[in-house]
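Only one chain is given next, in structure tokens, and it is the form predicted on its own.
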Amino acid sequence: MQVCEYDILVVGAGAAGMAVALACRRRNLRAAVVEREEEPGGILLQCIHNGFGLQRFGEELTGPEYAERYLREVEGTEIDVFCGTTAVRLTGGDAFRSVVTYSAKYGVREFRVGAVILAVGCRERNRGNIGIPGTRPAGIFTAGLAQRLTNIDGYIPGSRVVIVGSGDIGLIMARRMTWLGAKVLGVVEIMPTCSGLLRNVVQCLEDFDIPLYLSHVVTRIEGAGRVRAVEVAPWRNGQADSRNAFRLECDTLLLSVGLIPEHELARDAGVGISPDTRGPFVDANLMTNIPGVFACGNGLHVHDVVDYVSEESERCGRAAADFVTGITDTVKQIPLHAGANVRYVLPGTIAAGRSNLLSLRSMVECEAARCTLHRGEVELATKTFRHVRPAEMIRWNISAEMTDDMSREETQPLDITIQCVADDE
């Protein structure tokens, strides 16, 4: 087995992986990136719609154009990118971190590095995750697979389509299938609110008069060789209302029912995994419980905007570079927990005496919401946000002055909560 030595190894060459590798290279560290696909770019390569880069580059780009911006930068550096290479084992250690990879081109390799950064992305939940009853015919795809078939491979999955779940990929595929000449009969969403960004609801459904069935579920799939129809029923009080069910005749069912961070490599190495995000637990430096192992991007938690992935990954790269170069972080880290109406908050700690950018997801939708940091019954910081939705990430920058005050208490953790603000307040 060939042994390779670098300062930093990045696992994944999507938006997160390229951004974090560049951040490390700016500190003159020897960085390598391993990517299991045959070319870098990740999921961006099949996202041919625009809407990327408005915050990062100040212009609207397609997914491949956004990836190309970073890829050109990577190619202009001494970063080594190994495509067609899968990381299969991660081991922590005092002197170095070890990652074993398999590749048809490069064979079996062991990378011995000062730090490992997991930028592994996420995968789609499928029919087995949501348990739709019925037969098992052809014509059932995840929305991301259908996107790849249409945008990269040049195949049209079907002509009469029903989409389960209102995630962003599903909404975008509703529009894409319509453009390709298919009839999209509707998007079926179990929740009372849409799971995707509001702009995608407008641009992908409303602009094309595609029905959105909120608080509905698919209760049965019909068909032998191919999907023939699905049964849809209202979802009330935690169960399907079969008396008011209706049937949609279709030949294709697309599933857009959520994304899960790829956490197997981290979990097998002993990294703690959050049951809320399904990604690693990380501290204020985006480092896991294994020293020298960091995580960022959709492999940490699922983002709604790729620009935020790039920004977070650059922060992660700087923190990893500090670790490798021996810049010791001696600041106190205060545990942070998700409180009322908060699904999750990252990172899991706040670093005292410096600014901290928090990313959190609301469990409620309201026109105005007040986010509050508590220590017990004491409010330490508060900020009001306009129109919070579960589908959209909330970002809150906590100033260094605030965190310095928070660190004066010894051990009690902090909680972050969300409260809807009445219109007349």
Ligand SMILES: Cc1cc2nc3c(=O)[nH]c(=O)nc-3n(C[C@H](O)[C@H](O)[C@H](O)COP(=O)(O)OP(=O)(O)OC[C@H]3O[C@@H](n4cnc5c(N)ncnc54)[C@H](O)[C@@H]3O)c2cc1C
Contents of the next structure:
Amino acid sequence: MQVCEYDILVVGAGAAGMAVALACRRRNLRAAVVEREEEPGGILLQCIHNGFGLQRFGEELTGPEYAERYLREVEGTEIDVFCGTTAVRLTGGDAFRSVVTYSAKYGVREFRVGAVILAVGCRERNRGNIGIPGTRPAGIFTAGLAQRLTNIDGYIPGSRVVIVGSGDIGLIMARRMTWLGAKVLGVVEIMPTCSGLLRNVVQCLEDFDIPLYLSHVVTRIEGAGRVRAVEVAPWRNGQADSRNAFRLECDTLLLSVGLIPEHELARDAGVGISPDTRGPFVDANLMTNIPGVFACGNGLHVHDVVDYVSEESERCGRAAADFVTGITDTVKQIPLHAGANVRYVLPGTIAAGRSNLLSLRSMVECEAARCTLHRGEVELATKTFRHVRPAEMIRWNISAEMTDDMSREETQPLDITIQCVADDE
Amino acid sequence: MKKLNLWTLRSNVWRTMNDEKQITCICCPRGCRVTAGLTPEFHAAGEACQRGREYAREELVSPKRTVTAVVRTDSPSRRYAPVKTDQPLEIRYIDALLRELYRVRISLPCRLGSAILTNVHGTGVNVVVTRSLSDE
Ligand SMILES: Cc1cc2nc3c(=O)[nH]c(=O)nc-3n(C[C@H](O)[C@H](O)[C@H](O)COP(=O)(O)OP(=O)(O)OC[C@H]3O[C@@H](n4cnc5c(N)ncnc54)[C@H](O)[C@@H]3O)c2cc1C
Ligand code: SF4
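The form predicted in complex with the named molecule, contrasted with the form predicted on its own above:
Okay, now the whole complex, with that chain kicking things off.
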């Protein structure tokens, strides 16, 4: 087995991997990136619609355009990118980090490195995860797979389409399929609210008069060789109301029912996985419980927009660079937990005396919500956010002054809560 | 806020007789439902601010969207290239544009930003490639 030595190894060359590698390269570290696919870019390459980069570049780009900005930058540096190379095993301890990779071109290799950054992205939940009964005919795709088929390979998955789940990928695919000449019969969402962005509801559904069935579920799939129809029923008090069920004749079902961070590589190495994000637990430096193993991007937790992936990854790159160059981090870290109405908060600790950017997801929807950071009964910081929805991540920067005196006090865990408040507060 | 909602609701009932449309403003996450019409002159109800009013007017007078698609290349290995309109295009031209794009074939290599169709239906809108591809 060939052994390669680098300061940093990044697994995954999507938006996260490219940003994190660039951040390490800026610190003059020797960085390598391994990517399973034949080319770098990640999921962005199949997202041909626009709406990327508004926060980061102040203009609306398509996914491939956003990727190309980073790719050009990576090409201009000495970062070694190995495509068609899959990381299959990660091991790490106090003093070593090793990643074994397979590839048709380079064979089996072992990377011995100062730090490993997992930028592995996420995968889609499928029918098995949501359990729709019925036959198992052809014509059922996850929305992201359909997106890849239409936008990279140029295939049209079907002509009469029903979409399950109102996430953004499903909404985007509703428009894409319509523009390809297919008929989209409806989007079926179990929750009472849409989980995609408003803009996508308007421009991908309302523009084409595609019905959005909120509080509805697909109760059965019909068809022998190929999907012939689905049965849809209202969802009331936790069960399907079969008396009011109706049939939609279709040949294709697209599932857009959520994303899960790819966590197998990390889990098998002994990295702790959060049951809430399904990605690794990380501290304020985005480092996992294995020293020198970091995580960022959709492989850490699922992000709504790529701009935040890039920002988080740059932060992760700086922290990994500090680790490799031996800038010992003596900052005290205090555990942080999700409290009332918070589905998750990330990272899992707050660094005292430093500014901390928190990402959190709400369990409630309200026009205005107050986020509060507590230590026991004491309120340490509070901020009101507008238009809070479970589908949109809240980002809250806790300033250095606010965390200043934490370094002096004992490390009683903190927790964060969300509370709806009157609109005009 | 409560009052506004009620007013929108009530006004919809008697106004849907005209040429009015229900428009969801997407200029901010609040997503006001605006009821707006053009006869006898432009009027709107339900929007919480001036931006929403302007948005509703534009949506009635000449709604536009950015179109993205893929076009066939002459390469056997990289068969499709992503493209977009460089500005939003009036909705009424979108179908014709999509049909035209279906027939277009481009040759590789192509550069991000290079135009494959110009001045679509005399609107001044161009279609550009959104990814640099070479045939390897
Ligand atoms: C279908 C879809 C549509 C989206 N639409 C929008 C949008 O409209 N606007 C917006 O702002 N954001 C959107 N997003 C979000 C945004 O694009 C993503 O959050 C971002 O691109 C994720 O970047 P990433 O690098 O974390 O993951 P990815 O881009 O998924 O990159 C991960 C990479 O890691 C590689 N990899 C994984 N495991 C291994 C391994 N073991 N060895 C080697 N390589 C490995 C994968 O091949 C992949 O290339 C969308 C996301 C998805 C999934
Ligand atoms: S009308 Fe104003 S407040 Fe309402 S959604 Fe539009 S921009 Fe937002």
